[in-house]
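Encoded as structure tokens, the following chain is the form predicted on its own, with no partner shown.
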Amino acid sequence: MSEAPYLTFDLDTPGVSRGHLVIPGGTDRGELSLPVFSLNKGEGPRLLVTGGNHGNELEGPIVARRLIKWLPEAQTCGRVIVLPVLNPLAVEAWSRNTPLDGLNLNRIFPGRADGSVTERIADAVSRVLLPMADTVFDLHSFGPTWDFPPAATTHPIADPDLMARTVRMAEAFKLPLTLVWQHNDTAGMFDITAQNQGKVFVCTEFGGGTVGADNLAIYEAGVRNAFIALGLIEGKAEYPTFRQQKSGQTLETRPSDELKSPAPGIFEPRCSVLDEVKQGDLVGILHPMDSLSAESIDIRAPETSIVLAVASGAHVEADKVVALVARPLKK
């Protein structure tokens, strides 16, 4: 058994490679082997394109495959390396989390090489992958229970430089939003590694977690769009239609942005995602289920924003985000 991970090929080879990156046992699990895909055509942008970091969000590595169909006809320059899943155990599972030891990917990188299974594939990634890249594109979705636009996301940036790139980068794919994300559950993310070592990732979200072909089709559009920005292949970028219109716009959004449960019960969405509302304005109900007497209880937009997400008719507990609102990123 290895100690180390390691690819079954070698990147610098030129043209197409398909192998695997190797995860090492440990004492909860033998090894595990990541299907990669590399195309290397000598100079230019590195980039790494990954998918399935959480399990229940399905459409990055149908994204990630279909990027393999048409890479080697299309790329020009470069290399590209393409995982199209990162985690096999929780993708199985259809599941946001690894079902045998419990923990979200996306929360622990670096990770460990001594450490449980999630653990080794975030560290496999970080020592094998990572340092082949100057550019991460890792694909998500918003999960099952949420309604959210195609968006390319990034979180604030120390280095207003790398900020800056990264920024352009992700209004680059001219997916229906570009979204600077302003959180606190940040420790651990796949991202916020890649940043610390100057790379530009962009995260994008997606959409509700659900595969469908026209979703499937704008995501792919975007991604497109974006290796047309890096250089790595030809042609003419262009927003994709989302729900009659082709068009993008950059938000930011905090904390404070989101709007929680003050009770447990059912939330019943009154608005749209990309809706504008004003302070006051509707954005859902929440029902209380535990007593027939209980009234109904508004929610409504702390400001005037844009409405960016919102649980899609999910019964909640006390103090869950329900919706989140975001405003024009300020540059």
The other form holds:
2 protein chains.
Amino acid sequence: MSEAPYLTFDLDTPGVSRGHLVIPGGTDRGELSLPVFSLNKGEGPRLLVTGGNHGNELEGPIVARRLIKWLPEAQTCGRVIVLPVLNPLAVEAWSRNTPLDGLNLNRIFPGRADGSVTERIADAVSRVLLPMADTVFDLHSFGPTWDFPPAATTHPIADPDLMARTVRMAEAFKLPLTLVWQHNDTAGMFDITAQNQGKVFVCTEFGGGTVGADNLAIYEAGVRNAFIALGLIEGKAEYPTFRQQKSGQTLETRPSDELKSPAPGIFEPRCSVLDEVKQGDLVGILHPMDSLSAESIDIRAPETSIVLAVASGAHVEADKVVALVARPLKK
Amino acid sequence: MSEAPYLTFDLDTPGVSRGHLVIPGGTDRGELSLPVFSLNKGEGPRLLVTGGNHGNELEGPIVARRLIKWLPEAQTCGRVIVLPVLNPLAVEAWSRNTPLDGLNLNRIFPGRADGSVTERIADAVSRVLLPMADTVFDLHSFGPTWDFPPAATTHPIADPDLMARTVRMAEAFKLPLTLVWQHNDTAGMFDITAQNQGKVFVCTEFGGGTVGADNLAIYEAGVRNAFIALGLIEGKAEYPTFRQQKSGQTLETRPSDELKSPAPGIFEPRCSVLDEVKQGDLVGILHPMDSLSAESIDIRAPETSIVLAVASGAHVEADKVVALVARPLKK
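To complete the pair, please output the form predicted together with a further copy of the same chain; the form predicted on its own was given just before.
Expanding to the full complex; the earlier chain stays at the top.
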């Protein structure tokens, strides 16, 4: 029989609390304590903010730390729980998955109490924190090998009412991109578990590469906008500036919108995220590296669309996704 | 007795040749063939251009591929050998070191014929290609967790004449930064082996994060400038534009210019590369993630200097370098 995960403090305590979510030990390692911040101002929205779900996406933990700094001055009602780093083992290793068990935390929700450490983290979050919130913001980035605009995303949700509320919440971030993302690898994601409990879940994404001041400011502004929309803080929501633009658009993308590498090689991007491309426009070039006689291969847009994500800086195998396009969401 | 590495074609053949540098097999794996391009226009400079020394620095291989495309039209004399990917095993794994033996190719030169695969690559390059060149350009990047301006770099060289020629060659790239980099981890680097043979060796660097069209254009322009300076091609060398600036500066940096993390955590940059900072200016903030009670720690410039490199997007242990500053080179 496993021990149960627990919080070291009472979430009902008024005002600011700091403590830990304790993940019981297992056969693979001992107990793990995740720092948790909570600010309880009584009646109102109940929000859970998480970062560090993947260990090489560190804008989320930085924005979560900033939040903890200004929230005590700003929050007027409700309860906010902030867990800046969901998976410290992956963060310390700058690794998407947990090195100890090789698992992707965002594919094994709701977790298992008697599983390996990643499954125990998911179990603790699902059982201890998730029931205390009606809305969840999980702060991701797109990782080091992709370029991606600052975005609030969701997957399609079967329940049309929850879907509509989720898209409205995502749009309230006022980030350059709101995205409904249909893909085939959603089993075990944190959002599925939360949505099954009727909660509004928004996953923020952006990238790529290094963490920069400009991108952090956009990310933080988006989170602040969402707090305003929820009524947790007062203020005026504003579109942050991204590449000289102050606006946002809502797009959808499907598995058929994935552009794939025709051969192994290095992908060189020839467009930028949020570029509009027409059928036949050059999106990038695949350079085979195993032969200098092999010509580099142009990868072109299959139809008029908007470039959503561009792979860069990595060698790809054949038939791997190197770019993703999208189109305006039909509501 | 090991087999000897060899080229599948004769470098003395006039005009364009394409073939492979064959690395003999060993106990760890079989033979490896690295694609090599050569363009022989007779008398003149003898240049070797290499990329993909580290597997997660892929701008070099892309620029090398571009070079192969325009060089046949442009080169007027001399001989250029291009090896776009020195370490295909690392490139395919998007890994700095070779996964098979864990070795950093740029720390085990001149290699060993009877060593593991990384040592055999170094041995083949040192014995087969290096003697055929008087000048070497090794095209690196700064990897995914650093921001670094486009730069042509060298380490300090004991021989003052070779040092002066190397700095002149590096400055001929006209990149935003020419850097003399003194650090304590140079044993086994490719440049040391080349310099010991009296060759001019320039290591280009830049970063970070994703591979983008703007940065590739700067990198390619720098290489082109250096080809013009060598007299291999005709044309006018021009400073590429980097952050609205069209100029270059020559700096030096020493081990004492490394700013280190005072604690484990996530480093948030608060300055940009090539910013001038005064003593006490904020360079970045270290956010401890193991406790939310621990205050974030400001990291400030120890003296007036120029920011050279900024870590970003990675969790760091205590006492790890998070930023590097520099000062104008005293010639």
